[in-house]
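Given as structure tokens, the chain that follows is alone and in the form predicted alone.
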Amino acid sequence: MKKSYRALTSTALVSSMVLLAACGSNNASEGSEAAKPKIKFMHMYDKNATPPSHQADLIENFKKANPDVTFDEEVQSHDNYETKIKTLSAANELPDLFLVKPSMVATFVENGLLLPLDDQLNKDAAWKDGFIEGSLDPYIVDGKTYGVQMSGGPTHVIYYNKELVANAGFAEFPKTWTEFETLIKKLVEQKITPIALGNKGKWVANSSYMSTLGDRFTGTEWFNSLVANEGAKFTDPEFVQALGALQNLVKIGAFNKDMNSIDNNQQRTSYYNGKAAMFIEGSWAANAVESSAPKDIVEKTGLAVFPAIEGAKGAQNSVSGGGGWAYAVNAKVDPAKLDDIQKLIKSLTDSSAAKLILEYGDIPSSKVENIESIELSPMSKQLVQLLETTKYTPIYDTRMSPGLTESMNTTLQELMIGKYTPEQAAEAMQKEYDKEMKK
């Protein structure tokens, strides 16, 4: 599928370049007295949408502060955006400024469609250095940065009931994997479901568990090598160990038995009812807990990430996250527009923008100074403080192809019900990977 998409893109590129060359000739002969050319900008942030969007607000703020900068703006719905941008890329008709997500970047770069943004970032050290470590990594290809993300929190956060954990003998959340497994066994003895899991949609185990657990065992270089087809394999011992750790959680009774029959909303309900001591999702669930859980549960909720795994080779304070939509620039953009485009992207992503993003309950990609001066809910503050001690690592299902992600999701689901051993699950994933690499 990838090969055919690239072939289609290449064909369309040749055709479009001929047309553009003809159009360019006409424009040159006409000349132009215009002070500033319009910036063609496509995004998905409708200023009239409900609920409102921090990016829509920031875009309107930029327009008011910079009336000399004009736009040819196209706002797509979230559901339509990805299809539209891929269609435009195939026809080499991308706007000047648009949004990409990590899974698009490598192919777009391979086809010469994206402008490296390192020069723009390097012009403003405060902006460049203000990003949370690792938040721009999903948009880096061969050492060059092709996207600037505005927000995107972790896909892994453990929401835990401090009272139930204390009753199991832990005054604070476990610091090691061995202690974590001990906590789970204690909760089982007390007939409390240790971790409510709703993996009916298949993505929870991959996005909110395996992306973080796998990196703890393999290190991030392993995943980067895997997606670049540079030698890493699902069957490598460290990744098999990660699969074994996940399966062992099932064996010691960590999850509810209907984990593959209920969804993530239902897993939260079990936690809200006090029947489960923990559930694991991304930062997006924080707002749900505060708005939907009983007040006493909200007050008892603490936040954590997987504890350190003894002997594992990866960073032990890492958490999968940061891989959302990012602003990107057309490789063929008129250089006369670049200063204004840089100013616009900065205004949507820097530490000032981050304050507004936080106030909307989202997790910004830039650091926020004087966070105590911002009105945040107690859980949002907990989340920000938690992230100050962690580093983002790749979210598997945002970096891998849709086909490989679906195969991995299904295999993990079946691993957790004992259909596969860790070795067999790794072989199944590798088989799908090899098949895709041959296309």
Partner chain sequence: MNDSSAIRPKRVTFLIYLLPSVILFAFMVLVPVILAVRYSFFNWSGGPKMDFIGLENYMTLLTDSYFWNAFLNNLLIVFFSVFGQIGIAFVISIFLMSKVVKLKGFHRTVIFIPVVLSSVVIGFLWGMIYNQDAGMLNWFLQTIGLESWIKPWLDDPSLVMYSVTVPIVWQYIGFYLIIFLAAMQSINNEVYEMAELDGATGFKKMRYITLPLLSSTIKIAIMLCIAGNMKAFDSIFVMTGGGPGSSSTVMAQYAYDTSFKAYKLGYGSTISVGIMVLSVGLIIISQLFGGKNRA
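Could you drop in the structure for the form predicted in complex with its partner chain? We only have the form predicted alone so far.
We keep it simple here and write out only the one chain, dropping partners and molecules.
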């Protein structure tokens, strides 16, 4: 017994030493081979995650195809990533290549942290021209492009249960706002939650509701003028009307009572179990519905966007979308690494990458040829069809400054619990806006 124990220990010791030695030699060879400097790359695409993500796949493909390019990779979960990248930026210690959201771009650029990528894009016309129109706009500051995004669907899609909507007397989804409100009232009478909402995170109402609803009333020019400080105001009557329309949805009982204490994942639950007739979220939820909802609910699910508002100023078929996480490069990057970085970003975002992105049920920001030839899930197909008839408008919370977004998110919640009238809410947002513009 004792002997065997001793033998075991010694084997363990020897084998661990061999392993250690192997590790050591491995490191050494790697060190001598790598003439090129390692690219410091921070992202949030874990290759072992479930469900798998297209970006993780693409990164692995790139590694296989380019063994000479070496990485110093750091993978964080989504929420941690956001905190970490902000902390790193505050400390001025960003990696070479990382992901940014449009709302971060202006602040980062102001602090001289980002490298303009126009030279890189111009070097490769096929890559640059492959992007869907406007998909790089959110990352442009003073005419220079600072980010390249891989996917960015709409942040507003109405997922509705065809059967429940039909039972309320609508053979197809309402075409006008008045009809939409009638549908909601009918559903309330039938004791069905018309729209499941989970706005605890505060961004849902802004990103998935207001960005689209506001644009219906004001038109996109209003928003562009607001962001550029060219005269538009939150207190403009059109925008106040939009706030009123949102508050009116609450008043006619469109949402569940606990809308402010559940989050966007929980809002889907009551849709999944048939208690709610609709929920409104971005294209990312399509995947979740397909993988988590019961089969009959998936089959009954139709997709729509907010119906046309009678007499409103903006385009009535638009939907907020297009901006999401994008690749950005550190301003202090070693120029020797730039070519490899360009190759890497291109392989993650160009139209061949877009094909894979589409197969994963996401909406790519590059154009894809022969969509018909790709095998898509039914939900993705519906989504693609829906997007063929619509046009993207800015997503408020990714285009406005973080400070303004935060204030708007909170104010919208105050509006929806009836603490503010639409006029008061508009004034509160305008006050924060004036403060920011004064700087």
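By rigid core we mean the largest C-alpha set that fits within 1.5 Å across both forms. Residue numbers count along the first chain shown, from 1. The structure displayed is predicted, hence computed values, not measured ones.
Undergrad: Between the two rigid parts that describe the motion between these two forms, do Tyr139 and Trp203 belong to the same one?
TA: No - Tyr139 and Trp203 lie in two rigid parts, which move independently between these two forms.
Undergrad: State in degrees the rotation separating the positions of the smaller rigid part between these two forms, with the larger part superposed on its C-alpha atoms.
TA: Rotation of the smaller rigid body relative to the larger: 24 degrees.
Undergrad: With both forms fitted on the core, how large is the C-alpha shift of Val69 between these two forms in Å?
TA: Comparing between these two forms after core fitting, Val69 shifts 11.3 Å at its C-alpha.
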